[in-house]
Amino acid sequence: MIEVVWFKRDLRVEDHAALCAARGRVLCLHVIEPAFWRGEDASPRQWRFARAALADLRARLAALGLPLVVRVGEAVEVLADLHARHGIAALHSHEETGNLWTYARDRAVGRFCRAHGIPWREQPQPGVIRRLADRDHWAARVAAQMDAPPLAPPRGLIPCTEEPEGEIPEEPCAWNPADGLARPQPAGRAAALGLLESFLAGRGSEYRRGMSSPLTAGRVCSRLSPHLAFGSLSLREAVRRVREGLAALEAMEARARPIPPGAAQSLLSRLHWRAHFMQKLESEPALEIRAAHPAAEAARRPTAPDDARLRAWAEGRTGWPFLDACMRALIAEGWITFRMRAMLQAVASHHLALDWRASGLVLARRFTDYEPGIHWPQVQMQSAATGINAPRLYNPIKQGLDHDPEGRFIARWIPELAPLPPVLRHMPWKGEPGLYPPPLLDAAEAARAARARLAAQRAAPGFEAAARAVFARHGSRQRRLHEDDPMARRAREAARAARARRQLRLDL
């Protein structure tokens, strides 16, 4: 008999509760599932990162004396074969907050285990609570998870050596491996830890100021997202290391600090919000395909995959240079900063009136760090489909002027516009109309039409009551309904308190 540790999106040996729970003869398993990789939201760039992380995991398990057995096929069939030949005494894995495909796969694995009397011991992923009754105590429970020390890699496990390891294939299924990725981000545990340390050592010094602009974000942001998505690093490990770094920064003299404490605090905040959004999909998996608010769902109109506007947007051919440059950068690099992700999705949903599911699938495939639990709630938020967030209509021209005032980012990704003066790089139709395709439509008029659609939707009877139900299920308890920026509210409250203290000193 053997105990199987099933590695999914947790490709590490550190802080791995499932590996630590295994006893007896242990077989470490990863199943490459072609049906998953043929899904609408999967892409070669994601596989390329996962493949490198798998190779790294194999080396790290080998250092513990444990082979990593890799099989290609359906999970239930692979487990059935192992059970028939060895007998599975227990199956260990982490809970997975994935897409609907993985949700259905896990239900099938559960049925298999029950039918064969195999206990399946699923361990929670730090930051996500399965079967959460309500959001009221979620933050406290997650804080307790984060306060617990990360688990050390187990020692002395007895490996099952009868199974050949199996090769990690070049491709998981028959597909076109070229998807435009020119500069992949390095994968593996060492790369993840290196990013974390370099952020704290100085790379994050301009984090707050530079995180929004595509000119600076690639350098100053943590860039941990794909490592967290594929599990080379656990969320708890990241939180703990940033907390340690923050404590060290606060103990230093200000002039000796490599980064300001506020940068570490901001990164901690974003790690917290990562868990917050993961919990949304964990609590309601259908958010991948259905709008959170019933009025937004009723208003949806499907967008065909060959829709001309969808294709122009997806290929960076909208005629709005800054938006097109962002899409082209994303195609080439597999990553772009959050503010630009929000703009891309919002323009697709509001200005171009595309169904959020269609544009969301395009972005899912483009993101190396695609994490369903973050992606689909964010897609809905930027598309005003939640009913609990204020609609965000990003003007693609203004965003460019704000975050790329000299047009340097535009010139990099749309070189034919580089000879123009900076302002005309953002609006080439005002200078040389034939140099670049004109915008698909007038941005101001499209925004007015979108606001009118949203206003009519929100004025409908029952909208507010339904929004309150959505908020009760998914809303952060750090804010109130329709309040989108709790940090701004806390900053205003702190400013008022500071003014009050100054007034008190004057009175004395």
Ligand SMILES: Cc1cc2nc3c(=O)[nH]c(=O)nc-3n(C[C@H](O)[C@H](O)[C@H](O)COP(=O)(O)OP(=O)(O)OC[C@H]3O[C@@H](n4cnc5c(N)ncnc54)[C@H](O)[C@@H]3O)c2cc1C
Given for the second form:
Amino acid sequence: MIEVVWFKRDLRVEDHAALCAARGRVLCLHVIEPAFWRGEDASPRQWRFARAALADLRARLAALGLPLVVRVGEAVEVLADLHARHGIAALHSHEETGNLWTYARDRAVGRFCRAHGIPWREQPQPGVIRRLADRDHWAARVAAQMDAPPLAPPRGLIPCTEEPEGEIPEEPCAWNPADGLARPQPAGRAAALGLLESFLAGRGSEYRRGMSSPLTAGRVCSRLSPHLAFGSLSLREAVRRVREGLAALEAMEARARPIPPGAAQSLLSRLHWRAHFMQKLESEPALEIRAAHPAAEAARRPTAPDDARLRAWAEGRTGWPFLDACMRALIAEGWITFRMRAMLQAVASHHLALDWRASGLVLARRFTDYEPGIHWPQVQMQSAATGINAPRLYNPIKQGLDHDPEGRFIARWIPELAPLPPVLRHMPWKGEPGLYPPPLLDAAEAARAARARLAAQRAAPGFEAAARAVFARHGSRQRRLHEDDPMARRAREAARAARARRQLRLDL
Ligand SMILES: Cc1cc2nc3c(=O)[nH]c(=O)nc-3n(C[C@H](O)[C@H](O)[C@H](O)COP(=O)(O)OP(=O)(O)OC[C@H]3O[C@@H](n4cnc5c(N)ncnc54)[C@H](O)[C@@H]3O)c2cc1C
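Follow the form predicted alone with the form predicted together with the ligand, if you could.
To see the whole picture, the full complex is given below, headed by that same chain.
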């Protein structure tokens, strides 16, 4: 009999509760699932990163005396085959918060385990709590998880050596491996730890100021996202190291600090947001395909994959140069900073009135760090589909003028605009109309139409009650419902003004 440790999106040996829980003869397994990789949200750039992280995991397990068995196929079939030949006494893995495909696969694995009397011991991943009723005590429970020390890799496990290890294939399925990625991010544990250290040692000094501009963000942001997504590093490990770094910074004289403590604090906040967003999809897996708020769901109109506006947006040809430059950078680099992700998504949903699911899939494939638990709740939030977040309509021209005032980022990604003076790079139609395709729409008019659509949705009966239900399930308890929402603020101010007018009318 063997115990199987199934590595999923947790490709590390440190802080790995499933590996620590295994006893007796242990077989470490990773299943490359072609049907998963053929999914609409998967892409060659994600596979390249995962493949390198997998090779790194194999080397790290070998150092513990444990071979990593890699199989290509369906998880249930692979497990059934191992069970038939060795007998599986227990299956160990982490509780994966994945997409709907992995959710269905896990249900099938659960059925297989129950049918064969195999206990499946799933370990919580730090930051996410399964079967959570509401958000009331979530933060305290996650804080306790983060305070616990990361688990050391186990020593002395007895390897199952009868299974051939199996090659890690070049490609996981038949597909076109070229997806435009020109500058892949290095994968593996050493790269992840290196990023943490370089951030704390100085790279993060401009984090707060530089994180929003695409000119500086690639250098000053932590860039931990694909490592956290594929699990070369656990969230708890990252939090712990940043906390240690913060304590060291606070103990230093101000002028000796390589980065301001505020930068480490900001990074800690974002790591916390990671958990906050992952929890949303864990609590409601359907957020991948269904809007959180019923009014937003009712208003949805599907967008066909070959819709001309969707294609123009996805290929960086909307005629709004800064937005197009961001999309082209994302295609080539597999990463773009938060603010630009928010703008790309918001313009697709609001100005171009595209279904968030269609544009969200395009972005998912383009992100090397695609993490369903962050991605779909963020896509919904930027598309005003949650009913509990302030609708933000980013103006693609103003964003460019704010974050790339000299048009250097535009010139880099759209070289034909480089000869123009800075302001005209943002609005070439005002200078040389034939040089660049005109915008698909007038940005101001499109924004007005989007605001009117949103206002109508919010005025419908039952909107508030449904928003309260969404908030109970997913809202951060650090804020009150609608406190950051300009529409709600205006409504509160109007109500206050009306109360004041009524008071004035009272003849005391
Ligand atoms: C529409 C949209 C889709 C997104 N999709 C993804 C995705 O698929 N995968 C992904 O990792 N991030 C996603 N994000 C969140 C964020 O943009 C990225 O996490 C961040 O840009 C990654 O770069 P970094 O690691 O240098 O981040 P840093 O700023 O250095 O932050 C460190 C870590 O904190 C977490 N984090 C940072 N910002 C956020 C946030 N706003 N919400 C939740 N967690 C956050 C990430 O794990 C990140 O790696 C999305 C944001 C938007 C607006």
